[in-house]
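The chain below stands alone, shown as structure tokens; this is the form predicted alone.
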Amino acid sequence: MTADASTLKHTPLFERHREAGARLVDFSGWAMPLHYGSQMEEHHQVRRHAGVFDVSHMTVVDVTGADAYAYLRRLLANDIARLEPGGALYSCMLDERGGVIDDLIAYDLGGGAFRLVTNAATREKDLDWMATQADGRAVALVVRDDLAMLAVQGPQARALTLPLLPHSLRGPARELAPFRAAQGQVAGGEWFVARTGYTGEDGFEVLLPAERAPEFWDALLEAGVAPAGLGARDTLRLEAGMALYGQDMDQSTTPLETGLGWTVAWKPAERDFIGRAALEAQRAAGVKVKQAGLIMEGRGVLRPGMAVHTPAGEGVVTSGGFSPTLGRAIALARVPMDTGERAEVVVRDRREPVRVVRPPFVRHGKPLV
């Protein structure tokens, strides 16, 4: 264990972690599992099985009042009028020159109610900007840290998981299509399950009351999913080109700089979100630079920050790392968005070949590149 972790905050799981000989570290204040003895491992088991991580530092919000759905149109640069209750969808938070505050998951609980999802390193920046644009609306905002979080992922997990969730959940988990929840109040509070996830797999996430989460990790494993730590979250979501908040995007960057512009919602024009002004001038002007990914010609590893030289001018690193699914260094970097299929990257001093792609690198267990 290499975080002093009586000084930080813990899940409800931590005591299993503990137990399972986790190395815990200090990720944003909380003590939590980076592995359990091998990431690679954890890596090919969520790819190939499945693996369940503890994910209940996140940030839970639920949203509900008479002006809650007007004022998370404004809020989010994705629309909520695009979904209907029991839909999720993927956005941007934006401050009014365009700037990344976060990026999370809304889903509609029905009846004007919705649940947002935020990463943890930004929780209290968030929760002061979510209250400042509710002040003088009809809108209550209530974190929910009365809930764990659990995400069980890998083309055998929603099988593996279906059998262990409260009976009169199962029949609605099983038919959820992607990016649907299903919610109820069942003996000992309240229970949602999402197909949603961060690894580019199958699977669910599951919120349920927080003193019961001991009780479902331990029937997850000896279901026979296995437990994987943060080392392994982010390989997987690197393989599957998703972007990490504070490094693949954060306030400086718009979501047309980033490969996030496909959650901006457009139409209809009349919705004023915050940052609309500032991303239409941006696209109006020409965005410059753009998300691409980069694997290694040969040996070595990618590293955040590291400088990307292109025929079109300069690029950096946003994040990178080793593919245990290709076997090779990958990377998600900012580059000129006239970047061809072949750049250089700064490595130890010397300029090593990568070729330029198109990310995801892998999805659903398979190379993509």
Second form
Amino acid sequence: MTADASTLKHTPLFERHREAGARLVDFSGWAMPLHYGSQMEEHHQVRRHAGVFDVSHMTVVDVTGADAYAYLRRLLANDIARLEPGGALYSCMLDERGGVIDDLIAYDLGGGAFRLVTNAATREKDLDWMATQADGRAVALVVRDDLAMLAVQGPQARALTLPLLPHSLRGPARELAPFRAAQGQVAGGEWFVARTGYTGEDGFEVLLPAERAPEFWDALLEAGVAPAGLGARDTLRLEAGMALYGQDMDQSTTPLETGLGWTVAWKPAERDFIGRAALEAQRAAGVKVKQAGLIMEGRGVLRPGMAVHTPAGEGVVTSGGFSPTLGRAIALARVPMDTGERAEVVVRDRREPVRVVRPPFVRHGKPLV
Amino acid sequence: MSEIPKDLLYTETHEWVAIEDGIATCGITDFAQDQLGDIVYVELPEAGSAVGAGEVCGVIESVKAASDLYAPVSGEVVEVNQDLTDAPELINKDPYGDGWLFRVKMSDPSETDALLDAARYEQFVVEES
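Alongside the form predicted alone that was just displayed, please also present the structure of the form predicted together with its partner chain.
So here's everything in the complex, that chain up top.
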């Protein structure tokens, strides 16, 4: 499990992780911190105070050109027409069959320019697909590998981060509403601050010049923000009921089957986004499965791939683990549409009872289930 | 480098054993708990049950994965660490002390010959990691 860091890609913060004693793992070809000692403590730090994640391995693509707007309205299942400059939108990018190529956040940078932040594991596939769809259009796709990305999350995250931002960005960043972003050219390059995240807590995602990332990281730690690894990031997003690409959805599933129907913009009816026809056909025929949350009643841990038995038929755990906030195992599962409030999961040959709930499990530090 | 007390015996599946008057106290090593990460749940053999050396006798679940627990020696389980039910993190915090797992009344004292001493276990860990 310990990564041979020499053959892997490094983020600008690799040395910081190593110095902090991180357990480094191979995440889609990147040497990334799984934890810095205790995944559980990092999880609690984010729920109760503030933590920072290095997410510089994610793919940032700027979309510009005369056709950028029209291109993205075709490329994405959600509709960027809903955005104003400074706004952010969560969306799936679908293939013609409605299968999810990736999920992403689209930011309206103003002036007809947009920024997409997509997953690291799907980088080549995403970039190929985007380039293919851009063919023949006046669209420029620029991958921003010159930027690092840090997610500062937790109830104290914004207050602790604001004084560390470049002066000119502090005011705009302080005023940001959820899912809004501010950017600025400052000495040393381009900074971008968004009030977004993947933990169910308040906070910022900050993009900044890669060479400035180590000092910004140091300043955050100095201010009392705890470094947090991908392990805590996974349990935090699971508690928040947020889907993980490659586990909870992929190209063999549609948004309608994976709890992401709310991200599909059906109106206006004439907007012909890729996958629309397939989704409409699926909706007309009736969607057979849905995403549900599971809470284990007894002891033990739910894991991806475990079989789910319900009176309405079989399902499968897509993400599962121990919830540090709830102190018991939780999961996201794909189950028959008619699943009721009870089910059983096969845990090592034993059928364990679970309660079926609607995610999220935890939001802003508070259990919801 | 993880801690490997000199006065204990070890298995290649990363359990430790302390033997006194034919009673073997068993746990998992510092190396094992470090590899597993935060432990959230343990399933141990019941007191009074029989375990066999090298056989699966329980499960340790961490935030990362579920791992089988192997009995280092054969015999009857005479005591189980009840504190772990509510505080499995004791295994992370003190794997050779408060994080012990269970005690076995050994049925075959010669089984200790198959266990590793600290030096050989350390060598094994180095080769494996």
